[in-house]
Amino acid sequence: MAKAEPTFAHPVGLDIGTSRIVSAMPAESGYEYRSQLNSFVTLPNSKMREAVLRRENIPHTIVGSDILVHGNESERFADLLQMETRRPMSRGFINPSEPESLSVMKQIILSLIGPAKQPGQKACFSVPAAPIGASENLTYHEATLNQIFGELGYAPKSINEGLAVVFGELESSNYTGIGISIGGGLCNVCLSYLAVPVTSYSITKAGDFVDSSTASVTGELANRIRLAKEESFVLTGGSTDKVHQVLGVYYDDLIKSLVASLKQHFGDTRSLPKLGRAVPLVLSGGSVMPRGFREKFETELKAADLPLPISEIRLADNPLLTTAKGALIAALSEM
């Protein structure tokens, strides 16, 4: 009897991000995605609690004399219980000050991948360029999720996050580009010139910065912030409600802190190319999806007069998912 051929196991692409870890795979009709929130909460472990988590399919892992509810119904145990969630990571990357850190990663990555299909299955995950003197952090951080997906059967490699949306988002420009993500820990951003690198960098104002500052001025809870945020805010001004007129107030400093970055990085880097065309820039990621968000960094960038031509500035198609399928479009060109 002849062997059975090995099913192929196509790659798969991942955005590890400090609010939601989001992948990508190869579908007939594109891609399909799949997303859960980074964050878990602590439930006391008792043998009902159990069986009815299990009974409901809760995702959750028993540590001990604890049950960790992780994923995306964290934020419904945490609204109930009046908490905050707890993060695997913190500005980016993995929070060594978190105990449970790797140990939910890993089991958000595998309800949403599973084990590899096959030994070396390739998987692109995303990793943020490091804030200026914080390389060490990323030194860590992209070593244990090598060591994670590792452990889980896959041939593991990284992509900058900021070049993840390039690749993403700019293949009518030939990948040459300015990539944005603003997503909970960082602003990542990575000028690409015909899918190369040129520079990147992060900055540390992004989703948290806004949910935790504003919760910080109106004494709700951060989660409670972040779902207003994506719900219901408009960052036009003229809202009575306190909530979204704290919001503002942060992502007016957000937004002016990144282009006061982008105008600084890119007039101090001498090796940008002579490029002889403005290019094209893309906005992704959580905290981009406000509206009137890319409006009002338009008005700032253009004020700011940046030393390189920009031809465009416009968001991403689905901004929680861009960095994810840049992942797998990395992995995919690799085949």
Ligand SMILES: Nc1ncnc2c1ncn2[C@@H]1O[C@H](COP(=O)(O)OP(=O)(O)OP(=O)(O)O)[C@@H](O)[C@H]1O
The other form holds:
Amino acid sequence: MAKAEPTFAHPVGLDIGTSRIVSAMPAESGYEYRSQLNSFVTLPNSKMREAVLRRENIPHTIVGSDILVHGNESERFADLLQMETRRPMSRGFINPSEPESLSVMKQIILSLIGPAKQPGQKACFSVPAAPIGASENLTYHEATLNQIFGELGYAPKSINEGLAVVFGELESSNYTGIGISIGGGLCNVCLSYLAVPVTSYSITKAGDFVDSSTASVTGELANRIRLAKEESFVLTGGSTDKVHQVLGVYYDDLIKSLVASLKQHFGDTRSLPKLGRAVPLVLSGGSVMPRGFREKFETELKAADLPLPISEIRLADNPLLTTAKGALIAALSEM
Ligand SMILES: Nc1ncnc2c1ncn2[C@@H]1O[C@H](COP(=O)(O)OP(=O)(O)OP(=O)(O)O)[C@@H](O)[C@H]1O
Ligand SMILES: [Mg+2]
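Can you now output the form predicted in complex with the ligand? The one shown was the form predicted alone.
Below: every chain and molecule of the assembly, starting with the one above.
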């Protein structure tokens, strides 16, 4: 007898990042991930150009007299054409001054997870913690994403990014500890106690800050700097390359700012619950990838002498996928 098609559509988890959108869904063994850059370039439309893009299977949309190439291919096009990519999000949130942000993000989400397999399929997506004094950004951002997922037929729900890191990495400590995601637009931090977020916040310094600051010193395009950084930059020092040397300066600044923010938030234990044990700290997000990051962060954190006892500082298993995994675990835990 033919096997019946499953009538149940599994939940999906999404990391909606400034730099990349990542999806996670349950697979035969473990989880399946997909990812696309959250960026695009516009090219003047022509019949021939469109036909070429279609034949090469390069994701694009036609908007008036322009072709928008979005997702992973946008970076290569931008580099070839010596231009910056355009970005639907900036510093963790939907960029209100980018007119194409909603339609591009919808297309990218659609290319990753398709429309809902059945009405009301669960989609749990990450949202950043509001940077201090900017909560209205979060309200607009979250409401707009709810709308996009709703239009695709999903029943959406959001999860704080730092908490998603805890869900993705700290099952062994019963979801108690500090989850940190150091991404493109933001560093997100969450202290969780038994899966309950105790405190969370974000700072607006991450990979994009490193790229644009380095670009302004060296006079190159930020997109070019980013490619060089991802390809070969390490934090163990010793490089005589000018770009690497400047990247090192701004990475140092990023790590110091993050540690200063931890000190500010967790420096006064009177305002924290008595956890009664040392807690693990997990580092995730694309910006932790350069070799030597964990060690440098640990040295700075030790020097800051945080009164909150930390049992271990470790990198996430796969820093680029942690948030999506945690969002999926959150969606599955509600079934
Ligand atoms: N191998 C690598 N080496 C150095 N940096 C990297 C590497 N891979 C990715 N990155 C950087 O990581 C950042 C993107 O990380 P991530 O995908 O976690 O961000 P995001 O979730 O999209 O952004 P955010 O959470 O801030 O909104 C970018 O700045 C990117 O350049
Ligand atoms: Mg992120």
